[in-house]
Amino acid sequence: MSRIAARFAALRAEGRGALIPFIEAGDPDADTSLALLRGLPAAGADLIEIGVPFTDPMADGPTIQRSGQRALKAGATLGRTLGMVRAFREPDDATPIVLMGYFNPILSYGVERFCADAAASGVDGLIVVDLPPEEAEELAAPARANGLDLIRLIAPTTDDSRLPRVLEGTSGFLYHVAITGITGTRSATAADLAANVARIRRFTALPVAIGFGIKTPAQAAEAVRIADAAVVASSLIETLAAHLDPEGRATPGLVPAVLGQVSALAEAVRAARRG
């Protein structure tokens, strides 16, 4: 059983949902990014999503775009992102890690080489935003061969005729994009989320995570009452950015502030289904 499947099974047995915080690899620098990553499990992260910086992040809103730009300026690469995961795995062999990004860096790295190196580094799953199912086999086959879960995005516009095609070859969990548009810009209503998640569940037994637009502990709690996990990204990056000095360097309060925010989110997620 993969780390992702094992973690969702354990959470299901506990009767609670998962918190999946997002950080961008290398933002604002490699050491700070690794410190954040290493602190997330103790702060309450059940799974962790790591963004791979890319020069043309078409699905990301301004907050995460700026995060990626800071990381690239600091020297972040796909190879260094895998090195960050390897360093994280030295003390932590349990927390699932999902890389989220775009296909171009993987293609430049070499698809088969990337999948082998990602698995060896301790990566558990991949979300590739710009790779539709019809074009995914080049990545899907080596990902399967290396035990990597390929996690698909399902949008509100993914209709019933399209869902079976999207679900084909999907493993780990499903990422329900709560809104149409880019990350961090607005939030969906609870009624819309409930209707979309119920529709997805008619087609699959995989866990469903809700992302795009979840910012507050209350929204995260609402998400896990509807689905299996809440993904929080832009609001964490906003906190990180608020703790940079005028030159864009990390201040001493950055890591505690972000981890404190994760702790508040985790507390809300853990309490969401009680009673």
Contents of the next structure:
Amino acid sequence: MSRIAARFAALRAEGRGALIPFIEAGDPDADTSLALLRGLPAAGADLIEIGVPFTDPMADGPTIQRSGQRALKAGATLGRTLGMVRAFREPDDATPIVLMGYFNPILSYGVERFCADAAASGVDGLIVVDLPPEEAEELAAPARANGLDLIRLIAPTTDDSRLPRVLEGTSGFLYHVAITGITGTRSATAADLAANVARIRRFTALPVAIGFGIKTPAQAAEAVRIADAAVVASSLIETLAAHLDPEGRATPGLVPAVLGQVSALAEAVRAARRG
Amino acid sequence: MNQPLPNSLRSSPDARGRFGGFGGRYVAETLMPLILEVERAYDSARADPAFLAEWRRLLTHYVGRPSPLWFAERLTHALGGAKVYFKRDELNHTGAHKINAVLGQILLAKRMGKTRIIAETGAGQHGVATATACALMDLPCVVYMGATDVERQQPNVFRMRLLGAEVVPVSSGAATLKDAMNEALRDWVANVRDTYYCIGTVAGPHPYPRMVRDFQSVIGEEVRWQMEQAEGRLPDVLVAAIGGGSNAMGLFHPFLDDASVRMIGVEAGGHGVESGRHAASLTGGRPGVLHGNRTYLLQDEHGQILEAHSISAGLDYPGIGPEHAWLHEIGRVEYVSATDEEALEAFRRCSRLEGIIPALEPAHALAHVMKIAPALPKDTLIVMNLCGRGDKDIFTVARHLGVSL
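Return one more block: the form predicted in complex with the partner chain, after the form predicted alone shown previously.
So here's everything in the complex, that chain up top.
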């Protein structure tokens, strides 16, 4: 069983939902980013999503755009992102890691070589934002061959006639983009989320994660009452950005602040379905 | 002469929007259903005589088409070789070729029931054309424009605002056309249900490269009969400037199957392709995926997109339309580059010799005409697409010439 499937099975047995925090690889620098990554499981991350920096992140709002720019300026690459996952895997063989990014860096790295290297580094799943099912076959075959889950995005605009197409070849879990919009902007209403997740569940038994617009512990708790996992990204990056000095360097308070926020989110997620 | 090639080069793209290995639909899932809707709507519109008749009516009575095919006699004598004709798309209403495809797209948006239009713009010509069409058809219009371009294209910014459009300066990245396109795509994702994205060039996700090409092909179709009237035959050489490549695609496409017609696309060489500061995606880039399509891109060894550079805001883009990428790979079209300096020199000579102040974009095409015409026989017929007028560029040129206005 893959790490992702094992983790969701364990959580289901526990009767609780998952917290999936997001960090951008290499933001604000490689060492700080690795320290954050290593601290996430103890802070309560059930799975981890790592953003791969790209110059032109079309689905991202200003917070993650700036995060990616800081990382690129500090020398982040797809290869170094894999190195970061390898370093994480030495002590932690259980927490699933999903890379989220755009197709061009993967294409440039070489699709086959990337899938092999990612799997060997301990990556469990891939979310490629600008690779809809219509264009995915190029990545799907090597990903499958290397045991990587290809996790698809399902948007509010993905209607019932299209859902089966999007679900075909998807594994691991589904990522429900809660809003029509970019990251870090609006939040969906609980009613909309519930309706959309119920709709998705009619088509699949895979776990459903909700992302885009989940910022607070209360919103994360609400998300796992409706779905199986909550992804929190921009609000963590905002905390990170608030702990940079005027030159953009990490201050000593950065890692504890972000991990403290993850702990608060995790606590809310764990308490969500109790009572 | 006029030997058709064995298989038509005019039948691309395929059902997946592919020109050879290029094109496609690399967009976020949120947009994908809408992209498919645009494709269905366009397929139905282009088969509808009433839709096409309305577009043609606007081209004739609002834009002023057909644009003249002008024999540039003084330039021809000065160069001493091939006969040079200008396709005068700078005489169109709004001063460039962009309006041809904009009117088609805005009619399509209305047909789809969309109530809000967004666009990206570099030099501002596409933004002005979109703002114009939206004023005419009473639709709200938001134009994303890189902050750098807002600065260097002030006259067009003011024009767009006069026309009632909201111009949003984009300050991410190098704050030029690429960043404006990112921001327009972000707007579209957030307003997917009521908004139509009017793309200015033959790039972006399928069906845009095909749709914009189809509308712009009016340029080449006119050249075909105009040259027949003027010289009784096909032209020998077609030359056009390339940023995204819409004016070039519009000129070239109707001639792709005419093997005797040589075609040359001129990319922006900036400070010179060897300097690394240029916008020549085919000459200096390699294939990748950006803005919804697979094509040649300026990028580093890690697949990060590089900033383009050109004196011309309309060519300052690190990619190129996917059909050009394909025509480059199969060798049907030659792609070359002209530097900022060469374009400036062509800009000045065109103004003095023909009494036409060209935009800096076609000045790149003219720079290449000036290179090749002298060595070609006097009966060779060159058609250069003079796709925009230079009024918007006089401040930029003055700055380069050290003149303060």
